[in-house]
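Okay, so here's just one chain, in C-alpha cells, the form predicted on its own.
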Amino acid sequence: MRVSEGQVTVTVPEQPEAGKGADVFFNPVQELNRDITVAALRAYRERTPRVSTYLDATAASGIRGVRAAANDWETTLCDIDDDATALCEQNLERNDLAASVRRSDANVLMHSEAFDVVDVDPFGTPIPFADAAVQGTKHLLCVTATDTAPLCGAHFESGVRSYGAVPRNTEFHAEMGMRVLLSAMVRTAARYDIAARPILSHATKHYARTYLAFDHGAKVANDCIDELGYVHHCQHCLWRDHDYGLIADPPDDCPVCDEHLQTAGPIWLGRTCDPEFVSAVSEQVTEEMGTADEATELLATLGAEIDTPTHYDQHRLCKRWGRGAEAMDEFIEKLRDAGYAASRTHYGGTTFKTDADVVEIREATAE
C-alpha cells in the first residue's frame, strides 16, 4: 500500500494480521517519531552547518531515510534484508531521489565508515547497535527504543540485562525508561572518550526516542558520567529522591513513612532536553506533515518541562490522600504560589515536575 508522509509518498508492506510478520516492518504509529525526525534534522544542520551525510542504519521500508533524502541529506539506507532495500530503491525511485542503498549488517557498516548523522530505529531494543553506532556518529546520534516493558522494569531481568541498569517499574514509569536508555548510551560513548549529551528526548506510544549530540574527549565524557546516579522510591506514600554516582547509597528507609525504598540506577540524572534546540525544532515543524499539531503541542510541553528526574502523576497522589483530583492548571498553579517550580509534562495528562518533595506538594494543594 501507499503512504503519503511529509514531501513523500512510498509503498509500505500490507499491515499482516494478528500473529503474522511481515516481511518487510513498517509502523504507522511512528509517524509522530519521523515528523519530529525531519524538524529535528532541518533544525540540527542550521545549528551545525557543517554536517550533510545521513545513515538510516534499520530502515525496512526507507520511509525515514526516503524523507532525509527528501530534505537535501546525503542519505545512506542500510538494511540486511533483501526486500527491504528492493523497497528502499523503489521508494527513492518513486520520489526521484538520489539516495545510497546499502545490502549490509548495520553493526558492520557503522563501524566501517563514519556519518554526520546516525539513526538507529530498529524493532526492539537499540542496544546491540549501540557500540556500533557510537563508532559511526560524527555529531548526533539518533536512537529509538521500543522495548518499553524492559526499560522501565516491567520486565525487570531483561532490562537489566539489555542496558546494565537497575529499572523499577514506578508510576514515572515512562520517564524511567527513558533515563534508562540515556544512562546506557552515555556509559557506552563514554568508553570511546565521547560525551553523548541529549538535546531532545521523548517517550510517546510505546517508545523512547532521544537525539545525543556529541562531543569528544576524556574530559566531557566524564562530565556526562557525572550525571549518572540513582533514584530511590516509595511505593508506599510516592516519596522519592535522587543521588549522583555509580555507587548507590539508599536511605534505610522512606523518611516520610518508614516504608522500605526501591533503588533505580545507574540512570540519566541530567536534562533530557535542551530547551534552545527543542525550540528551533518546534519552529521546523510545517504544515505537511501528517502530525504537526501533535508535533507543535508536544515539542512545546518538551521544552517547559522543568529539570528533575522524575515526575509525579496528580490522580495518583489523590487517591493515596484520599482526596479528589482538580484541574492540571489549577493544581500547578497552587504549587507555584506556594513558591515552587512547577510544570506540566509530555508523560501523561495529569503528569507533573516540581521542585516540591511529596509531603510539600501535599500541603501546597491543600484545600
Given for the second form:
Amino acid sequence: MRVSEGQVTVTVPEQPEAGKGADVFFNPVQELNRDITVAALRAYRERTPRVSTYLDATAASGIRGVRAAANDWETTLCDIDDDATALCEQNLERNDLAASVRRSDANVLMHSEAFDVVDVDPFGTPIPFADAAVQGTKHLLCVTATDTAPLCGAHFESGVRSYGAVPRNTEFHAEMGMRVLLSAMVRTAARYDIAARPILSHATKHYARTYLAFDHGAKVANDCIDELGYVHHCQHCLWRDHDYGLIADPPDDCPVCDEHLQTAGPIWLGRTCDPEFVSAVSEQVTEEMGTADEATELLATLGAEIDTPTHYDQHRLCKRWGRGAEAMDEFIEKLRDAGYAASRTHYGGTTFKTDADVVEIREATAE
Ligand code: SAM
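Switch from the form predicted on its own to the form predicted together with S-adenosylmethionine and print that structure.
First the chain shown before, then all remaining chains and molecules of the complex.
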C-alpha cells in the first residue's frame, strides 16, 4: 500500500495485525512521532548549522530516513533485515532521493561510524542499542521506546533489568517511564564522558520519545549525573517528594498520612525539554504534515509545562478526597491565585504540574 507523509510517498506492506507478521514493519500511528522528528531535525539544523549527517538506524520501510533525505539531510538508512533494506532502496528511488542504505546490525554500524544525528526507533526497548548509539552520535541522539509497561513499573523486574533503575507504578506512570528511560540514557552517555541532555521529550500513545543533545567532557557528564535522583511516593494520599543524588534518602513514612512510601530511581529529575527548542520545533511544523494540528498542540503544551519531576491527575486526587472534579482551567487558576506555579501537562487531559504539595493543592482548590 502507498503512504504519503510530509513531502514523500512510500510503499509499505499491508500490516496484518498492528504491524505483527508483515515482511517489513510500518505503524501509521507513529506519524506524529515522524512529523515531530522532521520538525526537530529542521530546528536542530537551524540551531547547529554545521550538522549534515543523519542515521535512521532501524529503518524498516525507510519512511523516517526518506523524509530526512527529502529535508536535505545526508542520510544513511540501516536495517538488519534484507526485505527492509530492499524496500528502503525502492522508497528512495520512488521519491527521486539519494541516500546510503546499509543492511547491517545497527550496533556494528554505530560502533564503526559516527553521524551528526542518530535515530533509534526499535521494537520495544532501545537499550540493546544504547552503548553503540552513544558512540555513533556526534551531536543529537533521538530515541523511541515502546516498552511502556517495564518503563513505568507495571512489569517491574523487566524494567529493573532493562533500565538499571527501580520503576514504580504510580498515577504519573507515563512520566515515570520517560524519566526511567532518560536516566538510563544519561548514565550510558556518562560512561563515555558525554553529557546527554534532553531538549525535547514526549510520551504519546504507548511510546516515549526523546531527543538528547550531546556535550563532551567529564565535567559536563558529572553535571548530568547530578540531575539523577529518587522520587518517594505515597500510593495512599498521593503525596510525593524527590531527592537528588545516587543514594536514596527517603523519609520513613508519608508525612501526611503515615503510610509506607515507595521509592523509584535513579530517575532523571532534570528538565525533559528545553522550552526554546520546543518553540523552535513548533515553528518548523508545516502544513504538509498530516498531524500538524496535533503536533502544534502537543508542542504548545510541552513548552508551557512547568519544570517538576512528577505530575498529578485532578480526577485521581478528587476521587481520593471524595469531591467532584472541575474544569481544568478553573482548577489551575485556583492554584495560581493561591500563589503556586501550575500548568497542564501533555500526559493527559486531566493532568497538571504544580509546585504545591498534595495538602496545599487540596486547600488551594477547595470550593
Ligand atoms: N523507524 C521505523 C518507522 O518509523 O517506521 C520503524 C522501525 S521498526 C519499529 C524496527 C526495525 O528495526 C525493524 O525493521 C527491524 O528489522 C529493525 N532491527 C531490529 N534489530 C536490528 C538491528 N540489530 N540492527 C538494525 N535494525 C534492526
